[in-house]
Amino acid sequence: MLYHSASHLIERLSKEAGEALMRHFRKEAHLVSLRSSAKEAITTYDRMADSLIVGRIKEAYPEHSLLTEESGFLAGDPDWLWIVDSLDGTGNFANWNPLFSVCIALMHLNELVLAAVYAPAIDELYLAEKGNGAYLNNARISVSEVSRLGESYLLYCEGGERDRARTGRTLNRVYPQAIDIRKLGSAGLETAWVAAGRAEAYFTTSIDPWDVAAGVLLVSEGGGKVSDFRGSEWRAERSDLLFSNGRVHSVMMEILQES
């Protein structure tokens, strides 16, 4: 492995992150029944795992950048960059609804090269090496078989969007195309069900770059693609992507054009 010490951290820490976002998981009944001091609340363990997460990133690789939801840029080598959501899916751990995700991906040279989504709760933990392939739980992941629109499953999240009508014009344009479209809440698993091959594309609009990184290799890994929606490569920077098989990706991109 091109990556084996960084490989390693990326692996324990995504799970270490993940156990002590488990010690307060379904803990307070307040989260659910407060709504105006929830997002405050979860903010606390937002913060928690991402003070943890960095820290080590700093203790192994000091030298590296950093890009986190919670610390923002952190500058340092600029061939090196880390980034990370701590807790992708803060609604979902607010509700006591498993599906949340802590979300690492390292970036050497402007390449993604290591990737890990961890969902504690489920115990489902996603790796991926640049050439390397896609995992979940050790066992060899790839995207699924599925060529035509009418027979697919799609996930969607509307990300950073705030233009709830553009949402809505976006879901009204595809949905009648699918078999059904679901939302899990965590644009992480959104993306490593891709890769797994439980969905044939993830759309998602004005995301965050911490929120996808990891999944971008996923996919990428599990025989997937990704772009934004005019065929462009991903960046790390907000913008709508398309994550996909690969054989519904241009009939998918065909019609998010016109959303």
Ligand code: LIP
Second form
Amino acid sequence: MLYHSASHLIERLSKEAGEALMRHFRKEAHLVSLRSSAKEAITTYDRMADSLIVGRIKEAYPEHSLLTEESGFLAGDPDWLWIVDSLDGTGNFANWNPLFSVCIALMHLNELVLAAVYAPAIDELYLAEKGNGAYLNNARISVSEVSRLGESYLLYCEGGERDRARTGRTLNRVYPQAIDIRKLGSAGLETAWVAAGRAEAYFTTSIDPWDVAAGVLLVSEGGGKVSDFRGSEWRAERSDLLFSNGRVHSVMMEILQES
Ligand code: LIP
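Could the form predicted together with the named molecule be given as well, to go with the form predicted on its own?
What follows is the whole complex; the chain from before opens it.
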């Protein structure tokens, strides 16, 4: 395996950061007060997990570049880029909701090659390596085989979207056509659940790269498809994105294109 040592690091690190978060989860009542500002909330624990992850990556690969939600862009060798969200779903974490995750991805020569999403409170570790498939707790996963939107469960989050009227219009167009739309509050988990076949698609607007980089590889390696609402490939920048099992992709894109 080409990325052998990096894949060990990504697995170890996501677990270590998740365990560190668990030592504080549901321990501090004052965090619940952040619920009114959940979208912008950053807790001490986002920063704690970020410095743990950044420190370890720099120790192992001092020359690599990093892009993290908490530390921003740390320039290094442009051929290697680690993309990290140390606590994805901060609002959930603060609100004692177990759906949060640690997301780490590695890009080499502009291609995603490794990904980890770890949800410690529900003990789900998702891993993917380019060309080698996607796994949940060491068992191979794949996207669902449902091909009709009318039989589909969808996941949605508004990402960095601030225009609630746009969100309303988008949901209004999609909701009548599917069985249901669920909002989990952690993009890392939402993408991972599409990769594992628990939902047919996940769509999101103005989402930041650290929220979804790992999920892009997970869904692709799970046999699904990822694009923006007009069919262009994911790039490491803020964008509207659709993740699907491939089978409902074009019909979803048709609906979302008008957003
Ligand atoms: C969050 C996402 C969530 C989205 C939020 C936010 P954070 O990540 O995973 O799904 O709706 O806007 O970006 O900020 O908790 O890492």
